[in-house]
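A single chain, nothing else alongside it, follows as structure tokens in the form predicted alone.
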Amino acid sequence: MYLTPGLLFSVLGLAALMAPLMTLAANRIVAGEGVMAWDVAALPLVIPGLVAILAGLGLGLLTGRPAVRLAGGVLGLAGLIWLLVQGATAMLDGAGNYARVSPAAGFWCLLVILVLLIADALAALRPRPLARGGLLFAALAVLALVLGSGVLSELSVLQEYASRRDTFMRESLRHLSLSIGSLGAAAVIGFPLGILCHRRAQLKGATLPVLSFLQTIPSLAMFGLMIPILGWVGSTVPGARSIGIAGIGFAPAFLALVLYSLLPVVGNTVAGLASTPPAALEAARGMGMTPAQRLWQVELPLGLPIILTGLRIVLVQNIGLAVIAGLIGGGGFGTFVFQGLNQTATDLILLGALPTVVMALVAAIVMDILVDLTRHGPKDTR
């Protein structure tokens, strides 16, 4: 019997259901004792809650009705924040004042069950690759919104938040320096290499099994190795330790990142050059294009969703791999995660672990949109 993506999201739901959503912790290091969806607040609270989970859930069964699902998907979030915001007053009510209430097995399992209704849905719409923009827009502003309201601000990771506030600003920027920089330091040395790869079959049979190599090593192997390398350079060569040069720190998070990057850059841009199909290049040439011109001006252009495809694969896979970083003194949201590994204090984990998943999945939706762009040209962008 073939289960649809709508039943087997309703059944995982209502088993999530029946964990608790909620837990109530004296303080922020002891486990807490969970508390069922029903029982986070008084029963009127709670009623509004679990019916817009439960009509979510059932709208996600109309497997034809696509629009129908995503309005589900939507409506059963509303309905599980709306519990998040009612449970995070009324648990505390009376709890202590070291008492702290976070989201359960039971909230996180919903919270991705739901979300996957919703992705599926928008799969089966197809939305063009502006209004997928628009979506995504419309959902930060939302969460942004939920957050600045402050009506989740009882919540255990956000109250360790509000007490790092500007170390977490600090630590952002530090984890976007470290993906994003290190993309553009991929590109800058990956497009260049890339390009001769294509052109010379020796040096390409010669660098990506190099690449490859580098790419097997174990994340937190390559970080390790850059500590004695760049600790070597930093006290033998004059004035590298001035610049931030060092066994420990942003440099070398930042060179082990850039190493991670270089054959999805250099290996998508030979893919994508060789794309091209003969008749374009046959066409090219019998205009009497220059090699340059050929390359700038047909090969690229046709090449470019095969190559941000590796741009999209490095800047996730860096946006993952900067945690790390916070082991060797990289900075970044690593830092809360292993911070509270150390203290066993699982919100000040989340606290690093939630920005990371969203700023990656942000990542992945930005340049999907901009493959499909350069892959179907503006008549399908509106």
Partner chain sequence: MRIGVILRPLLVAILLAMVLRPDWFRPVFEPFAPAGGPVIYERASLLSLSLSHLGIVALASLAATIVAVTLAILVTRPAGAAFRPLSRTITNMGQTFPPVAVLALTVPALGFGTGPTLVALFLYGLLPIFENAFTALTTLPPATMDAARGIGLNRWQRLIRVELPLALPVTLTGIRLSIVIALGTATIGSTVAARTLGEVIIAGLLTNNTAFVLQGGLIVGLFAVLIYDALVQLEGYLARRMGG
Given for the second form:
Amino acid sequence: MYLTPGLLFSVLGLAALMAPLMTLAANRIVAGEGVMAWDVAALPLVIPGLVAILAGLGLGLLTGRPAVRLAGGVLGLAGLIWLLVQGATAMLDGAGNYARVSPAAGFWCLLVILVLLIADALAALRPRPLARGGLLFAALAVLALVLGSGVLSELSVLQEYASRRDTFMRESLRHLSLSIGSLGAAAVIGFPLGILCHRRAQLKGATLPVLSFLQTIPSLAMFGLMIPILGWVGSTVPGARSIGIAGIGFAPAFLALVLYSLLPVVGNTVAGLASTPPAALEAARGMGMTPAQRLWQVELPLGLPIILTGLRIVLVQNIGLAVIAGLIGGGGFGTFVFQGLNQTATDLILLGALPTVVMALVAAIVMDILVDLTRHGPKDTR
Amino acid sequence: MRIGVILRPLLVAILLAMVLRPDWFRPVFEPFAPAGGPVIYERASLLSLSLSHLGIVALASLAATIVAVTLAILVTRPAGAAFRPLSRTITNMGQTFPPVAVLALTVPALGFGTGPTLVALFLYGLLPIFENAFTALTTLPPATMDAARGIGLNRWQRLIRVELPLALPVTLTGIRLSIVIALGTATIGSTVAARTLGEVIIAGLLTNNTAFVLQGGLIVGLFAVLIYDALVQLEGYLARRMGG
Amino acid sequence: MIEITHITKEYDGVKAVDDVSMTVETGSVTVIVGTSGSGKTTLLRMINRLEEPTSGEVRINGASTLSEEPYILRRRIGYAIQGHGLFPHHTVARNIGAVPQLLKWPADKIRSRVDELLDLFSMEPDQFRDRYPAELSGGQQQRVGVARALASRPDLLLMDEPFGALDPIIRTRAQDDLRRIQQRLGSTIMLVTHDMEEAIRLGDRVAVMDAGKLVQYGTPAEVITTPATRFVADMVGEMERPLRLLSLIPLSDVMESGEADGAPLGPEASLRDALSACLWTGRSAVPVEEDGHITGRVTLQAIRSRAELHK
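The form predicted together with the partner chain is what I need now, so please give it after the form predicted alone.
Every chain and every other molecule in the complex is listed next, the one we just looked at coming first.
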């Protein structure tokens, strides 16, 4: 029998089951003690979860039956969450007031394996854009339901969340407004610039290298370099300070993100506009379209998927880079990450890092759906 | 092109001076330092920080290149075909993981220090290299591949003499992307106690010393821009040699 | 009537089109033929001002093309190119209706015009209207491209190697279709090609371009029998000349009364077809048939003496 992804998942999944699924620690700072999957709760409670994981991995072996593999992945994931829910309450029993339970290496590995199993099956099923949107919505709804129902609230990460609920909401919004706001600003600057670059090769030759050098500058350095620049603007330009332009905080983070965003926006706008088949463009000129009509009716609609791909790159990249804003007082999930690193509080790091990852993944999936929806022409020839 | 001829040596000279003779820049950074505070970072030698920074990036990128190219070769052989969709899924999903988050997540798993940073850089560096090597190996000109088979090269000879050389420029682009990301992420590595130039910037941020932030930021920025430029030149040279 | 007077196009001092003058009659097909780099495409593109002439002038029905904005001018000149240039993101109907839409025709008028054209090109409107170009065969794409160029009933249709991307069998059909449609609509067509065979098949008049100059402009028969220069003779081909000439002459020209054996030919067939049929089946004459009745015959001897007539 050849090695298949399903077989690889099973082998790795079984190995991951042999690692501690969760840890129990005396308080939020000290290292915890690993607990195996079958020990997280009473055996009758654990067995359904274990069976579901094993059955899921087993179904994942059926190469060529993506729907069955998808079901296997979902079943395994359900089993994994079941074990987590059981463990979160059972392990804390009589462990002391400050005790914390967290998922451990075994859990994370199984999570990754099962998610990959699902993603691999989905890739083979190729759902249409709208179906993908529905699946994403369903997955997020289940996630919200599990987190909102409180069955996991004993977990250490969620304990951290509980003690800073308001801050978390504020920083989430801040993170979103940093990433999406800088995307919007970059689009407002980048689209016209891209269109100009498309029309004038000289401008393109001068602009794109500068923008790609900007992207090369390491993010921490870029954020740092914004501080003196905006500090200077804030203290010399009258009124700048009153609209929030200052050396640290939101403004330098926002500006740094906009600068990073320009290359993908401008570059993909140029590439998108240039992707029009030359014959179609020649025909458009020949039939008497004005330059503006060619742009709006031919070049932009045909380039839209590529232009949106640029926005996807920017959004995903900015969600990640916005973490660094936490270092210069710009807020966002980075606040938790760097606080956690300072205090060596693992769960606080996770409280910042996990939502960032989820946000980036969701943004990528949503943007991919948009890109697919804007592909013109026959929908069923892919 | 002509600007580059003057600018490149100039930037290299400035970078070397900043790393080797930081004191020369005291007048430049003086206005940014807090009154009475230190102007030039002296807690560690900038040279040793630079070397450590570049060493981490070089090691991680080298390892990532070897592993990623090997994986790309395996997946593009007939026997590895079953893993192609999966490898694409992993690269697509993996690249949406923010580098900073990857770095932060290695701390719970591996603790603080240079080691975890190295691992994070290695893991993240795999993706662009694999993606480009995979693309390059799957989009070789069919006529050339047919000719290679037609003149009687066996699989191994085709790989070594035809496929890998032809895939080199695109693969190099992936390596360049990976190195640029690694340079930046390594800077953030100093927040998890890796010895990198990020230390200077972080120290500046923590003590409100803009002079440190500028100093660190400029050195890291210059390194990144010059290394990026050097790799672009190398790619251009190789592409020209292959008549691309 | 299209009048081109002393038109010249220079690129960096090199004359791509050098002092060309010609007049094209309304309702005729003029084929501009030449090798690549002969300036034939540049000449065509100067008519709808995709290229601006360095000097000289083009008049369409008496009005200079310089008297209006280029994009307004182009809307009343049809333009079809090699590789069709259809908009991949628009349906067939929207592609064909592109120029009427630019001219702000009412929607129902555009719709009926699109259906009319699809019918004309033997494409069932219900079946093809809502398809995308990628869902059509090469020949269908090309037909939609020509239909689009004809949509607004232009004064003039310019075609730049319109059949260049088609394989030989489909190309012959497309040429026949174009001839049929042109005769039905009475359109004025100027077509560029590098293929002398195509020029002779389609053209009422053939213009031969060489190195930017118009070296000969006449009927296909003139170009074949009295080539103006060595170059034109080469384009026609020494060995091909008699056959090309015969291909221009309909059977009716030399038909005589009488009978002959074997399969008959239709009246639209050329002497070349008749010669071919004779040689292949070993006959010395072929019967001519019209509406199911034998109306006469064409003999090998008659073909031969007709071919010698040019002397």
